[in-house]
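Encoded as structure tokens, the following chain is the form predicted on its own, with no partner shown.
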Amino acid sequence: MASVAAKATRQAFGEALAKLGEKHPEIVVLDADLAKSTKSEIFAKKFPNRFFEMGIAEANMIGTAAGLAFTGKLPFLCSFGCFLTGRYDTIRLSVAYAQANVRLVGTHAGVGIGDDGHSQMGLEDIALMRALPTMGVFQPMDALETEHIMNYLVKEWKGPAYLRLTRQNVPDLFPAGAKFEPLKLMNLRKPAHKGGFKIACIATGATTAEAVQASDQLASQGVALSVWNAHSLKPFDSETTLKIAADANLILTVEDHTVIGGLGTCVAETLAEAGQKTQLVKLGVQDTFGESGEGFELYEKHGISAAEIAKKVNQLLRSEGKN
């Protein structure tokens, strides 16, 4: 896994939620018997009268949250991402179709959760949520970006939104003093300006740290890999993506999610709709279920660790006769 771990985005979410609760009395929180894991317990301890423990009854929680939204409240409902999307029909009708101003918070995303295994790994959640009209889909790369997204979801975003968070700690990546631009890709490693075959990487969530570390490893070998972070999967920043594509020979996407319907698909749709012929390679879980194991082992197996990303870049360059 990438460098020194700082904080899980679920922890940053819990802390930001409790802080926002001070100035926004309309915020209420619902959880499905997982408050300790989702970190909504931080809000619960501070505002017990605005926290609702719904038990292991996610469908009921979703319907209740929608009802609260229509009374003027701003509900954050929390559970593991795979458990929320397991109640997809309720989300579809009670939240998305109704355009309820609800924030669905799915923690324990991806194979990065490790030992809990496939039954608790949200690997299709982005694809499912992206498919719903009116639904926004967000995934921060680190703690500070989580805080920025939380502020945006409370103060600016209207309508349903899905927030995807990590169980594992992730390094701090958001540049000190940098401005948060909602819905826009952020450049973390500069693109190469010299000639030659250029590869640009777009990553999201926990794998952004892996991509950044891969870029640093490659730089020590004299290989340039630009890295961009995507915190918004819907709406997706097609404008910046096309600018990246215009300056690159190949785009590499990296995500802890199935390669079907996630970040890679966002980029593929953008390129195809614009008639842009830049080559695309998607790294992620390749149409399979997850399994138990250490998070770093699973990242290695699925080709989304820093070492595997760097290896893939070198393979791509060799296939082009550039390395």
Second form
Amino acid sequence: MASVAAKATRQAFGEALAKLGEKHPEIVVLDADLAKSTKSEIFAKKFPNRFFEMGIAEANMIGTAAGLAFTGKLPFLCSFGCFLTGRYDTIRLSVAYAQANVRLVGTHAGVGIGDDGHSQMGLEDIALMRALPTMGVFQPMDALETEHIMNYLVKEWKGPAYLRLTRQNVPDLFPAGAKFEPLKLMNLRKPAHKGGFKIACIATGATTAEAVQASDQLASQGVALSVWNAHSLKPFDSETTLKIAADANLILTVEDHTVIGGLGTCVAETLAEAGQKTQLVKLGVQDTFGESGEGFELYEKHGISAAEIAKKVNQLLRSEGKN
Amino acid sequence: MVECVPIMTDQELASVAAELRIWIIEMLTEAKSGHPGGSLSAIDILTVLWFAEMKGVSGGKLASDRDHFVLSKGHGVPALYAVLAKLGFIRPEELKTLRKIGSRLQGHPDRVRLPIVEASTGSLGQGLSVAQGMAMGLKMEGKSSRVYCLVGDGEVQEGQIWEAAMSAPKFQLSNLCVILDQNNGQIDGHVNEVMPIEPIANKWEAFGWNVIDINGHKISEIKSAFEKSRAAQNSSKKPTLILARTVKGKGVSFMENNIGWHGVAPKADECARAIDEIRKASRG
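Okay, that is the form predicted on its own; can I get the form predicted in complex with the partner chain now?
So here's everything in the complex, that chain up top.
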């Protein structure tokens, strides 16, 4: 895990929601007995009449949110990501097919949550949500980007959207004063100017910090690794991806999610459909289950920690050198 | 205030229901697929609801403070399309497009193509939660509008129904009225053989609902149940469940209580026989 622990994106979400609630009376919030964990309780305390505690009954919460949306409200419904996707049929029909203006907020993304183990980890939520027509899928890398995405989801986005958030703290990465460009990849570490075998890294969520830290470690060894952050998995910024691919020999994707259907798949689809032959290596949870342990241990184990990413880059460069 | 719908007598409502039964049979025959059994069991309820009970939905126009309806048992949608056509919200000719490519009249309700159906349903168990959310939203706005929701008796085997049954009393949704179309039939057999739901009235009562038990084909009983529920909106905090005892395939002798007619469309000769029967019964 990256060393500088600033804030969990769930915390930044809770704060942004309570702030947005002031100027947006249409916002209502629903939770299923996890308000303390999802941080929707910040809104609940400030606007008790616009908060609905639905108990441990996620499907009913999802359908109820759709109904509230049909009366002109902007509902944010909150739970762990895995418990929301567990009620996929209700999301599919009552929300997505009906194009209900609902924000589904899934916290506790990935193996990064640590000790609670597989049953509480959102590991396939991006893949499932991406598969639903009209559903936007967003994942911030840090607190400030969470705030930007929240503004976007309240003021601009229409229709259903899924927001994926971390349990654990993540360091501040969004450059101070930088402009938030919705739906676009953001460059955080520049590519090398010189020739040679170029690797570009695209990361999302908590793993973006790991990629940035890996890039900084590699830079001190004289190795360049450009890093891009993807806050929108759907719509996915294929235009920038293809530009990155045109300038790189290999793209490395990093995500705390299964490599089936997540960020790596977004990039694979983009490259293949454009006939772009840049090699792709997908780091993430490799079609396996999560388990209990410290978050940083699991990041090491699944090869998505800064050290493991740096190791992977060196290994790729070495094998390229041998060819 | 919304305009009141023109007052219709029980007999006039019964004759509208008979005409809509014919439309249901005709549109299903034309579509060559669909669900006659549960459409015919629900049509008397829907006729009274839309022609005598709901406010702000008359004359092909929707008032802003109107009442709302969600068809949770989405497969019964031919009955709703017939009602909407009779009320002028869709053209009667459009009924022929049911289940055909490009039609707004999807096999199950689709609120994007046809907004007046309010909720997209067809995966059973979901519509009641949506209706609840609408009732909550309207209540927050201080509106007196009511939300009606028709659920099937097989549908209450779904767990999500009981999640909503538990939450609507918590939120004191006396503006929510659920009608349970108890026709005792589902695809694999009789409801109480497939998965018993009894004692169903006691269950809803225990969850905190006002339960009104009626014959779901008797216009006067349906009317009075709706009146009681509306009258209780301000005096009671409880939502209402109208337990409507119905007959699957009601009005067509060879379809009545015959599970085989749950999801099979009539052929041309069956259509003619069915219409003939409905006409004769209506005249008699």
